[in-house]
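To begin, one chain is listed below as structure tokens, in the form predicted on its own.
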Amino acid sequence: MDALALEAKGAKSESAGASAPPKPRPKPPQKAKRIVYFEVEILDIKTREKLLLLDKVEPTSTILDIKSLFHKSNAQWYPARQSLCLDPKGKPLRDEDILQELPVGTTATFYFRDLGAQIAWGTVFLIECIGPLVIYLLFYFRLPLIYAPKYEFTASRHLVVHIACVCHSFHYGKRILETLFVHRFSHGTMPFRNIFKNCSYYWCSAAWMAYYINHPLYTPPYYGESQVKAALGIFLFCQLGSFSIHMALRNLKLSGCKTKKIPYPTKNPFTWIFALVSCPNYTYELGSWLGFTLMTQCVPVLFFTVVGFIQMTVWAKGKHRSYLKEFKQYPTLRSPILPFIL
């Protein structure tokens, strides 16, 4: 009986052993991926002098990363002050360009150009707008040494002068608030020396037009109150349009994102002009100053409007070309600044 039990147990264990699956073999350890590091050489674009040699730069590094490494060795050249390019006569590389995606080997040579002292675009906009706002009010309140002594701190008897002051202050106040809370600048900085050119244009123009509009001998527009009301309507309409476009552009670009997108009309009727114009912010800005010119009937304002229109046309054409170059599906019906004209 015991022998039979042992035999049965042995047979059972043999069958169990035969049916048991084989143990899986352990997977061989994966070999670590080999990272090919870059060697980056930075030369002065004028003298070809070697300024820095960076060893073991990761292939995923961006141009901004390289600028930061360069800044550690040369404290006077912060990233915003640097311009790096692959060829002395080539275009500057963008901060977001990745090293391994550039047409270079494992040894990359960059040419460095010093852009000079830089200032943030937001700061520039604020200085440009605060100046005209304050300067115009100095003439409006007729502070001493501006007009004859008998007119010091006197008020104009013409309603249009007061309306013009409100419109001018509203325009620049709006621009200041938009700079602080709405605009997202694609370029972080500009050369510091340019601020004197920009401010002199805006500040001097504000003083020139304010002197004549608030002058004691100023005469109202030829068609009187009806002309002022029509001009005020144009001005306010275009100011609302300008704000709507700026909000649409802000919503199009996420904070910190430099990816460009095609702007399209939204539910806001003021943005429907996007169907015909690439830069409607300039279109509305032109309309605002045309309204202000019609309202004041003042030659300095007309001059400022014409010069501004020429400059905005240059900017709009450049932006329009950039859209056409970057987006193959860009709407062909659009014009840079004026529908079907320009």
Contents of the next structure:
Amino acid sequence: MDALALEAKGAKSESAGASAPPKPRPKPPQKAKRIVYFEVEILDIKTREKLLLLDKVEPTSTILDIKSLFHKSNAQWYPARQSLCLDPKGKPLRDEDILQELPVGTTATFYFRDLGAQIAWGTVFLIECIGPLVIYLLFYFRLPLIYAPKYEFTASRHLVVHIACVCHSFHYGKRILETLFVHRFSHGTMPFRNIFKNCSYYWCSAAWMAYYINHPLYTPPYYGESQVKAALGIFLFCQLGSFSIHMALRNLKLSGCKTKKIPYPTKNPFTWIFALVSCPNYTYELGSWLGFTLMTQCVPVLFFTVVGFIQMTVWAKGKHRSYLKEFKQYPTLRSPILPFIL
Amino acid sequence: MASGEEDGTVEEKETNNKKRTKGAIATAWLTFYNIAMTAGWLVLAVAMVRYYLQKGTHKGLYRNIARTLKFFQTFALLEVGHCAIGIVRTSVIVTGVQVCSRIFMVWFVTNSIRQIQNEESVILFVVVWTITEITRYSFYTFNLLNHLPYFIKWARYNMFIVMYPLGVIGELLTIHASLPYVRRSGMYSLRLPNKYNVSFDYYYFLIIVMLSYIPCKHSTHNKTSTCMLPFPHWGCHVSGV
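Form predicted on its own done, so how does the form predicted together with its partner chain look?
Then the entire complex follows, led off by the chain already shown.
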């Protein structure tokens, strides 16, 4: 029945002719009156058991179409959860790949792997960021049971503690807003298990930092006001930088087409760092946290900064490598995360 | 063209030769290492038995063997290096965690907290470690020499069923016994206020270590029970008790 529906759609799009198709698919040639339909077979990657056989699949259907068809017959496996490969040991196919462009005959065999329950990237980001925002404020306002009873609901007498609270909240507030309005995620989902791992890391780190910064026995920075001012400057500069980079990356993906592009410096001075670095969003993030560490002079913050730096370097190196693989003309001056160094 | 092909095979032979010599050196070193460790732990075992036979009590036994124990247990750090450079096929992290937990017990519990050195639980875990390590290192030695007596293999794969829980009990009881002394002396702890704005309480840290025995030892124990290969290979590392 579904194959019939596809056929009907195919007939309609043929007759539509000049009008632009909703998805950027190659239009079937007007001359050919016969379309060679594909047959699609889906096997389980472990048991090699035949899970589904589809006949009369349109050659211009994408992997996502096939996943949707598979989902219709197996309701528990929504498309985000499916991984289809041509070869049991190969890489998964992308959703945008088109059936007729794959190295298959007219009968395509796909191997299916269940990726497990998935959760949208945006959702994970939101939960990751709302946690620290709220948790820090619990410590800042010195809610009961955290510190000794005589300090309940008191305020710190150090200005730097108040500034730190504003900065920390601003940072996570900005992240939340960016997740809602700025970021365009190339991967839709991640495995559900990740949410526990990610959230426990962010939430526990925030609690650990907040405990010491807002502690009644907190010691302000050694060099006093000048240290705080300098650190605040660094922090704000890097926050602006991070925002500029996120906007620049968003504008790269504006037209909705999925082709990857190299990011270049724009008129915004904060993006000029693209000339030297592949992933300046991570560079600015590191800068922000270094600023925060300097501002609060707190070892747990330093620890969080270092761990974050290590993780972001791993990500930046991966991204840099994929840029180099994708583009032959990729600027050679660029480093993954730190100009000329890393 | 022909000379190019010849060059190719000559290069191949050279790299194969290099690999073979590297393999031979690695085997020689590992054999020496395992024999040395077997000998070390045997010396420890003999010293303990002699002390007990002479004095009739376990009091003061730890002091007597402390240096030897610390030396050979610390030397085991090399095993992490073996995994890192690949001459032993075990995960660096698994070996690292096991060696670290041993080093922690020896240096940061029994060495630092004098008052618990005469506890029975200390003797318990030291005896368990000695038996396990002698079995383990002799197993590796015989393996490398390709001549494994059946009783060593049997001991390696069966003794841990008894040794393992005994070792865990010994270690946990020792840490538990040390708690009051740690609390009173405030050792290895950093209090607020200080310019680093961080604090560390060794007392609560030890409690967390005790609690972590449950998930950690459970997971390494599970990993090792799958390592019951009928065909022993170089680096098969049963969980260090």
